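Below sits a lone chain in structure tokens, taken as the form predicted alone.
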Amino acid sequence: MGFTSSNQHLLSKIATSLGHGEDSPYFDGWKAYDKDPFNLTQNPNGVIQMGLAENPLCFDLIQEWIKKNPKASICTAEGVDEFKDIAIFQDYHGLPEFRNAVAKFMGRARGGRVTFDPDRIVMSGGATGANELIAFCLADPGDAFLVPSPYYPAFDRDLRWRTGVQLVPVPCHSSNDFKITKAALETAYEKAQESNIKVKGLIITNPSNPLGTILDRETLRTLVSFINEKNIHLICDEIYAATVFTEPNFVSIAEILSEDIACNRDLIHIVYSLSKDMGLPGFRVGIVYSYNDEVVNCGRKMSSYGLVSTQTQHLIASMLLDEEFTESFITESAKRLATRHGVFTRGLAKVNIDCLNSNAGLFCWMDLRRLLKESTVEAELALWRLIIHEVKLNVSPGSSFHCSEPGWFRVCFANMDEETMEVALQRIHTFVHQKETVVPAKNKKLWRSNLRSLSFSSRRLGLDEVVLMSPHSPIPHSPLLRAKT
């Protein structure tokens, strides 16, 4: 049961504030999916989830490893002898073998070009907890972090809601493929200073969510130089490090620090998790790796509020210390991501939908600008509501990522099976053709019947079999999808 406005005063201001960011279209799309989830046989006309950056493409490899290594779990006959020691032990430093395993895997996920110190590993409950932990350690309420945009919508929740810090977007543009520039950083920093906002740091995601691109070595050097000049922190969210599926290779901020570059290492911090690279978001394994001793000490105290269970630590340590397995997993994962990305982008190209050129992540940054009635956020959200309600796809509009250019959408491709992806692509094909083909309004009812024809069977359909028709139906106003202004 919810609470009414009359008794909101019984809760804290933080709890009842809008700081969680749930009023974003990003979360509204999830609600629409939860209300009517697609299932190939049980609900073929439902909403297909393309807003979830999940990576189950190599689950079979993990499941096979677990079958071969039953002793890794304390809940098996083979591993139960260690049950007592693991079940009663909960030190916020983490099991030594767990920290050692994570440090080794972080190096392996970065091509073995850098090493990490297990004593700098700080645990947290997923990347969400890790981001809040580092924000808490580095900034006071009212302080701010610069964040190049477009950026992950849940940063507004993870970094702001309970800490009271602010995020200052650094707008990046399609004219240079949304690359971060020194000029854009300087402009955002100066505007914050003029508004009497104390900037405590810069936050980047590398590889980028939502762009699926990586930062080159020269850009990273520029960022290090910038934060060193300003004496502010640099937080590098590298949770997609091992999802790079084609060249160029990923470059970690740790590699830049290994170069002969002038920098105060106390200003550098890495956020990591196993949610994307290993496809294990439910395990809630989040990591803060800081080069600052005080941050490590403070972070360990804070991690008491979001520890990884020792049962999970025990299993993960056994898995990640199996070097043969992790090497083969990373290699095979990259191959499968490359294949899926190629199939999906080629499918979009058949109806002349372009995506930003990318080589990492679990999503594409899809360009639908030509389908907008006008280049405004309002037009983008109108198109998004049409895609949610009529096409029945949960894709995320660029405005929810603070993108400065209307018409870009993040669409996830790795979280579904191949048959579901084919249905999604056919729905997109039909939608684009109906947007670009003028037919009598009396045919508007055929749109939903056409969608049903795309979903009724589990057989593999050729993408050129789509029947083209055009509805001109009004957009229904779902209570889950509040109109944006």
Given for the second form:
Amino acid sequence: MGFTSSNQHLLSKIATSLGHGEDSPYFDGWKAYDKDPFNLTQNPNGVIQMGLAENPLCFDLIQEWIKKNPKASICTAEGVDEFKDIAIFQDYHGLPEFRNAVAKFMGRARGGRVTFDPDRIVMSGGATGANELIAFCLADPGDAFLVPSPYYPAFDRDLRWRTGVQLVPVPCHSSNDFKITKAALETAYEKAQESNIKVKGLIITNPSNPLGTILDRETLRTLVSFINEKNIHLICDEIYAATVFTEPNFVSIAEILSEDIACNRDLIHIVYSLSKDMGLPGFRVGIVYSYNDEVVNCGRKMSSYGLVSTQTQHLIASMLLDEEFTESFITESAKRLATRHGVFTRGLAKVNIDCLNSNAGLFCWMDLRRLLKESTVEAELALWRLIIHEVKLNVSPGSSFHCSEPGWFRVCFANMDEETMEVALQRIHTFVHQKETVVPAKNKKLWRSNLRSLSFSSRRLGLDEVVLMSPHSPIPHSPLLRAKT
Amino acid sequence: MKLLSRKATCNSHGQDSSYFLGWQEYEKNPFHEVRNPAGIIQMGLAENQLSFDILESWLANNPDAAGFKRDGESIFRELALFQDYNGLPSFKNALVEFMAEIRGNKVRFDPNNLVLTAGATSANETLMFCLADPGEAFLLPTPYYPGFDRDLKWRTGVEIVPIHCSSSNGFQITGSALEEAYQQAQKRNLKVKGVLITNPSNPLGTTMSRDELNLLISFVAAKDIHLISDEIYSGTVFDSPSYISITEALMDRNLELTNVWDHVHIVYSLSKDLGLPGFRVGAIYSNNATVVAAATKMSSFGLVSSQTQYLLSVMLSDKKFTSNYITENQKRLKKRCDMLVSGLKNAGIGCLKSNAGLFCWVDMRHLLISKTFEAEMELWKKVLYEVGLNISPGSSCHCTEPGWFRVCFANMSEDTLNLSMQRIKSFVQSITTDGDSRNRRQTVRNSRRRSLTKWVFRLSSYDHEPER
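Instead of the form predicted alone shown above, give the structure for the form predicted together with the partner chain, please.
Next comes the full complex, and the chain you just saw is listed first.
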């Protein structure tokens, strides 16, 4: 039996609002994929999922470890002696060995350059839960966090929905490779002040989603001095810390704090999770690590709403205390990510598609600006729908990340096997050729040379040039479909 | 500018209540049969430790569930990646069937109406976020689970208005008590969005009568508000009268096609029935599609680990296991309850007649020096320090009558339970038979009061998870 709309008043404002963010066009790609998912053998013309930042590349290593360590499970003959104690343990401090293991792993993921205190580790329901928890601890309804854009779309839900906190974007631009500048921070801060919005903190994702880049030391120090000057918090979502696959090394905020820098440590908080670095989003292992004792205290009480299953705590503790394993895992994972990234970016380069230079994450920030009809969000979404429905790739449009420049797309490369990656690249090649060969033959050569000379400087070009380069006629059927008939 | 949020710096998490003093004392001096036989026995913890052997033997016979395998094939990858907030279908199917089985299969549940959450703690908070705005209120019959003060109010900004129940009628909910509570809310300018009951009750250990349930249903229907039935102890009903769940009560009145059907929501968990609080398995069940949709999205903040979902999907799909477990577990709970009741009777202490839960609601009013909550606190501290038992004072459950205590019976061995009964008996004898007892009590009280100040001073720095 359904409900009548007259009953809407009986529910909360939160429940009946759109704060969950799921009505955004971002989810159209998901729906297209769900309806027609690619499968190498069973559905080779389906939509390839490239919108999911998952990391299954090293599951074989984890599975092998699990096989070799039956005691890590409380359900095996070897481990069942501990079943009772683990099953009744609901202390929100978490299993001590779990906190020790996570602290160790966090240190190792940062090359052993910093150490973490297990007593500052607070559990949460994934990083999703962690981000909401930290917002509840640091801000009142109506307060705001600054967040550099482009940023992870779910921040809109995680930080705002039930907390009533606002987000004020700090736009970053391709002109300087999307680096966060002090000027941009100041501008955003002042704008908030002018609108009478109280800024309580700055939240950064480092390594960045969707950019795949890491913050350099100078930028981090700039951020630290900025937040100290304004006496606001700095939340560093370091969920992708161990996905840094090539130099330069990741510099965690923890490392900055350990250097000679003037900083009120009560303002610094780290959000972490095993969902990306270890590829275990299903296990819901989220962490809030705060240098502020009160936040640890309060956060711990709030963690009651999203504790990690002790069955999982126990398994993870055993796994991450095996330093030989974690050492080789992190190294091998980085290697495999580097390989994937290389294959993908080289594949794109073959059709002159550039990506932002990146050394981390599970995705590339792809520059498709020259394929836009015009430099607008509408054109970006039009191109996106084309890519979904005709090229049959679910990629994520930059606008869903609140990017201020249309034409950028996040494309994930780790969540599929090698053959699927090949198919995806092939489809991209075909699509780009298609788009760029729909011109009269006599101009073809000129067109092509223009294209090449423009592609490197395209980032600095404005609207006109983009219009020149992209064809105006509608794109014919996907070559894949044509080949079929 | 204040550095942290108001929520972070207020006391709504409820952990500064004296309730936690007992916990702290227990941790300092925990009873152990061999290593510390004079230590404090924990009787404030509503855990079900009686049937782990049944679980362990099931595990021994089902190695696949442990090794991320299904029919011998590894499903590790699928589980590791599974973060769909709709939950593992096989788990939800098994869970609703388990819930139905607990209700004697008198009702059926649709897995699509079930939302998985990180424990009942998260389920209750999530329902508040869905059903009420900050400043609105829910009515709760007293006495109630102390954790509700945190779970329902802290981050949601929702208020609790008590429905006062008294021992004069076995703490049952009456129509006048409901109306009075509603009026009280109006007086406080609080918009009432619903009533929340725990059935079977914590801390009473009783199941609600059909009359009470009908009263509640009529009340919420008339006021056009919600009814949340926290049925976390539904599997612990070990004696007559048999359990009537809210769903059964609604169906018996043919209310499936009415408005009230959409306004009734159930909270469940495996923490009590299966004794697995560490696994954080909670659920919201609702026939209201909007509530299910909103709660599902909110569950993102506290999903159940896929590893755990899978294990339990296999376990609960084993009908031989579930039917045996339910029956055997209830048998053992009854035995334990009987032990506690007769042991207390032997000491001249009565209990509210109960048929469910992991505790008894014990009547120690006759041991109070005065009919006050101060006297209750005194008695409680005496029981804690002199008798060495950590039991829960009724005031921590917002009981309106001093002298009642919740005493748990399922979280210790039989021997330990017997020992606790002996201690109580000696204690009661010492305070009622000895001529010098009053003087002794005074001396003891004075010395304890001095040392108490020390502990109270340290209390504010102590934090611990409140237990049901």
